[in-house]
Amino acid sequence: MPEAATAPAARASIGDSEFDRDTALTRRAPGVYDIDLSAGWTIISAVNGGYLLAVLGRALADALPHADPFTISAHYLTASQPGPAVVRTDVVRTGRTLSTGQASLFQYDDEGREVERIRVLASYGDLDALPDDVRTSARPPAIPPMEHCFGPEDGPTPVDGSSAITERLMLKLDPSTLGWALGQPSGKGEMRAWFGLKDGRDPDPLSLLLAVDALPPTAFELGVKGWVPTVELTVHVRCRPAPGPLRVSIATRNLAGGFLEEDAEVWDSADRLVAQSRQLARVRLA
């Protein structure tokens, strides 16, 4: 008797995926939320900045009268660790089309004192209420078909230590940005990839906050190795993404004084520019 075919794994839905569970917060009081930061989104021993931004973004979506982040700027003050954290939000202003709020994430040191990890200022609105008019010179990045790209499972670990976050992502990197993995960095400071969540969950505005900070650092293609911690990250969400994989393109033009900028664009399956970001990051030069 022939062996029964294995049923395809069910795709996770928005609201019912590992990403949603790991960014879920418990409201302790108005504007105050508890969360246990998951070790599944770490790189080395620090929690990924995009995942943390999504956590704070979810808290602000609950605290503000509008649900969608339009612009969110975060300053990363100290490295976050897996484990308990508290998020405190404050409503700065509410309007008919935009609401503005701020939020901070805190953890505790060995003496039990609160340490602020991240501080965020953001404006929220309703992406579905935006007009359809688009006038742009931007074009989607030229990335080879997914089957011609390579994931973390195809090469060495990007940095020494844990890369747990890669087990939760569908990342397929453009071969032309993989010189660093072969010991031959191009020097161009570019990184491009197909991006999604491993469990098949479709993108939404909150997962875009993760997408802009989930690729290997562009510093690798500049010949720099090791962790590249984010100092500041600003994300603009332009529209609600269509279902399907995203394309992410990141570029650095200037590494100077031990810091570099990364400019990211995120495109959806309908060829729309759905998010843009800029971050300042520190590099450890030998």
Contents of the next structure:
Number of protein chains: 2
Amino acid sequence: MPEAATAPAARASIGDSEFDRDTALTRRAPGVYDIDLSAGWTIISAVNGGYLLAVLGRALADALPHADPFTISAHYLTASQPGPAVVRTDVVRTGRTLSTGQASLFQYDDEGREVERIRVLASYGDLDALPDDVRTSARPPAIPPMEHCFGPEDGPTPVDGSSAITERLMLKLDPSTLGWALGQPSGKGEMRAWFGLKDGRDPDPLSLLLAVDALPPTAFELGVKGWVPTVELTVHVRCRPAPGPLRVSIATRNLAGGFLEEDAEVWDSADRLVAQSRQLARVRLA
Amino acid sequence: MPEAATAPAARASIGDSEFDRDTALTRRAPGVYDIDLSAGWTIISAVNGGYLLAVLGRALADALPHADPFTISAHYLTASQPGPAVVRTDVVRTGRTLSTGQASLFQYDDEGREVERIRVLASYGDLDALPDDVRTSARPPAIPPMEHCFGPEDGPTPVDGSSAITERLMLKLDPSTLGWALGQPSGKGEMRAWFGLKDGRDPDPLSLLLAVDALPPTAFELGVKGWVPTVELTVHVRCRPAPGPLRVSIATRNLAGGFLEEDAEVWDSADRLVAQSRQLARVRLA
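Given the form predicted on its own above, produce the structure of the same protein in the form predicted together with a further copy of the same chain.
Complete assembly follows, chain above in first position.
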């Protein structure tokens, strides 16, 4: 038998994976890119905000002289739909160490007019050029081994199996943050999971933009049952992630006035804190 | 004797204070504002980033249909100087609850050409229209009573008395985060202080934009002696602050690769968490 038949399932590689194909842009003109937003990254009918941020991040990586998003802030304006979109970028400033750019994602209304979905400001650099000092006082999240965590394939809940994105993610949730799925939210506003791409593609700075917004909302553990749309999301990418699964830890400390923050940390297999993010989200009660 | 002679020193009010005068803009055209950046908010020779954010925040409050910054993200491009500047705003989207705008602050080079200093994206709303639910799990910072804390007027250190901004702030630092001033940094990356405006003006959403960036860098407590310029700063204003002094708590958990984050919380006199911020800053060793 050919060797492939007994080898483990083929692993996708960076540049040749579902995530790469679904964030690939076609340059229409300098700084202007077309893309067909994939229905494969939707939750119920909404396109995942982290996937959209990765699309914008990829456009800026092409438009700017630096390739890695160091800090990227997105304001979500209107709900994106699967289908055609255009990304328009603007180079704000180019420097030796950092370059700053702006990007907007537009879709089309019934008369074909552009409607802005998301606007982004970001500063890019070269992660590989950073000095290798590490003085991180944060500790990796206490999360059980992957085989003791649960994904959508492990039961009827916790994550709605009808959401296309669950087919593309390897998401294994810490059972101590899964009370909401059993009707017993902890009240603690925490969510932790092992995270990867289902086709085995290793993480890179662009997939970190997806990772910070891919877990169920912390609001579920606070007993909120409604929708929690993102108003603004800022991600700091601090280190190129090592190959292998990521650990994502999200916490909410201030649910008030109908809004909440979600702070995410992403740790790689080498125990490096590779990304930090914070978002402001609205609570829309069901 | 007239009553005023025995009354406490007159307190400035919101709208009529040093901070209000120094952030006041003159509308040149729709969405375009002139301002003379005050030398009164400099640290050594740099204009404070929080003061600059408040200037941009005030311009957007005028340009947008909503008055309060809910989330505002600034990317700092080049160093601002005291003197003339122009702010150009752009209304991105107006909605019932939230409006999104963009603003840039420019100054002039030797030939009079505009040089962009800061670009901002922000979503504004009406803090007074929010429901009054509060489910904050964060606790106010453990900070000693104000009379046990120290400001620049209490000694030759800790804050360089030559910095103009110290004349305009009431800043009383928690002694447990003052080790750096005595040559004994704690190594903990924390900074806590009581914060107010010296002329007694009470806090409002715009002065919160100043408060999050007004303490000495947490890097000092990590033993870093150089300059820590802000790359990006995002502030969430979550509640209109009650009158009286604020408590500001800042923490850094990830100093690595020559960058660090600073997370700030601002608590008001009614024990409400009124603002949260995060910035990415570079470490430039002295």
